[in-house]
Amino acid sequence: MKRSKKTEEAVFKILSGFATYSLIVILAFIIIVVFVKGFNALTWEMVVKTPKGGYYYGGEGGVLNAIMGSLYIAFGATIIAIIIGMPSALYLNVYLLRHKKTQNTIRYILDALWGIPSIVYGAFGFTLMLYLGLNASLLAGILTVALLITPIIVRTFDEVLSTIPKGLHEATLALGSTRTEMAFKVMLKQGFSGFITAVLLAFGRGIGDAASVLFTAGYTDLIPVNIDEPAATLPLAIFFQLGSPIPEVRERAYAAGAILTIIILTVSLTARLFSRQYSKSNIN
């Protein structure tokens, strides 16, 4: 008997650390790609230069738009996101913290939202900006991301403060805390680095997302000013020029690529220092 669970752990170890190790080659493999096919396209004037003429056929230029667009629409929908999705997560574990059956089909929602194809979400904004009188622009594609990753921020916050002991509710009202003051004081500030992990998933997704914006955000060259102009985005940079018979085009799909990585990749390293430090300034 203690040989086959031994020969079991054994096994279930080995098949572990395949998967996981497997998932670290596949990334390193899909980064190598994208560097090494863009190398040559990925130079300065890429990254601080907006397209010229003929930039589509090889001209000069750079994705400056595509990269202030993305940014634009990622930072909007993600703190209209955060304004929505904290106050809801703190409320289903503070208000609704008795009532399971309200909880659970909350969560179950909130799942199914999360599951839903982003390109669904780009039908439905593209169908509400047209009932708004909207054109296609930055606003449009800020609203219709905050769509997409709000259910992001509310659920894997909410499985944060879900693991926060129910003991400790119990001690903060005894001391005489209102629910309000247990939620803001104390459960977040408990749960702030999983907060921190909740922004970053939803604004990677935000920035990383195509279908979404496809409909809605529309495509430029410029640099939008206002909210009502149309933007660019990264994505869209990279899926209009990977279509391009022109090799050089199709470098700068890929150099775009790498500078939507580095972006994510520097987001998520700062995310999670912030997250590192405001963990030991809490412990100290």
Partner chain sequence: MLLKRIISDKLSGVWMLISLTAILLIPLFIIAGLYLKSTPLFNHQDFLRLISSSEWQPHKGNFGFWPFIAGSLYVTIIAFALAAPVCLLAAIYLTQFARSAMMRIMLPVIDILAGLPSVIYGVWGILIVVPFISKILAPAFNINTSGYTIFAGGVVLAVMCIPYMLNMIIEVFNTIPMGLKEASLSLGATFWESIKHVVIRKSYPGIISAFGLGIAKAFGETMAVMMVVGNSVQVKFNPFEAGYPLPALIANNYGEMLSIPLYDSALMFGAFLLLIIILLINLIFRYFIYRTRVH
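For comparison with the form predicted on its own, produce the structure of the form predicted together with its partner chain.
Only a single chain is listed, so you will not see partners or other molecules.
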């Protein structure tokens, strides 16, 4: 009896350890595959040139159109998401401080919003675009991605704000500050690490998402100059060019994959650094 107990424990310890280490292996495997394929294809030309002779059939040139398009869309969407998301999170934690039930209901709705897949946002962005009379363009892409990432900014920022100790609110109000001053001068400062993390997280999600820009941003070989022109994006550059029968074009897809992965890794590591550095100087 005693023996079987011990064996069971040993078996599960090994099994669960195996599951954990296999995750590290999988991550390494994915990144190595993408990087090996990508760096073989990645030349300076890839980064600084737009594709020649059509992105699907022409083998010349690089993916600059997609890099610029992705950066435009991700930056634009992040700025819109900050303008709407930051004050929402502050409102949730300043004005609704005493309304726990409302607070929790709102968090519940935001979490559910976070769970909506990006293809649904893409389809909705498309109907919105038709309704507003827009074409597939940078603007439509930015608006759709902004819808997608705003809940992420609000919830991530809110999560940090909600850990700020109650005494700080009371002290601020007792010193005679208005609630706006409390929001922007105390809460925003205290939760600044969370804010940066939220922004970076949203940016990473925005730059990597393909399904939401598929309908709305279109695809082009050119770098968009105006906000009403279509824009190429890195995820779509990978997706479209990977299906091409021409090997040089597929190489471009692998290069785009490596570039996108580098961007995502940089963003996610920066977010980590920030949240560690700023959380040192906080009170809690």
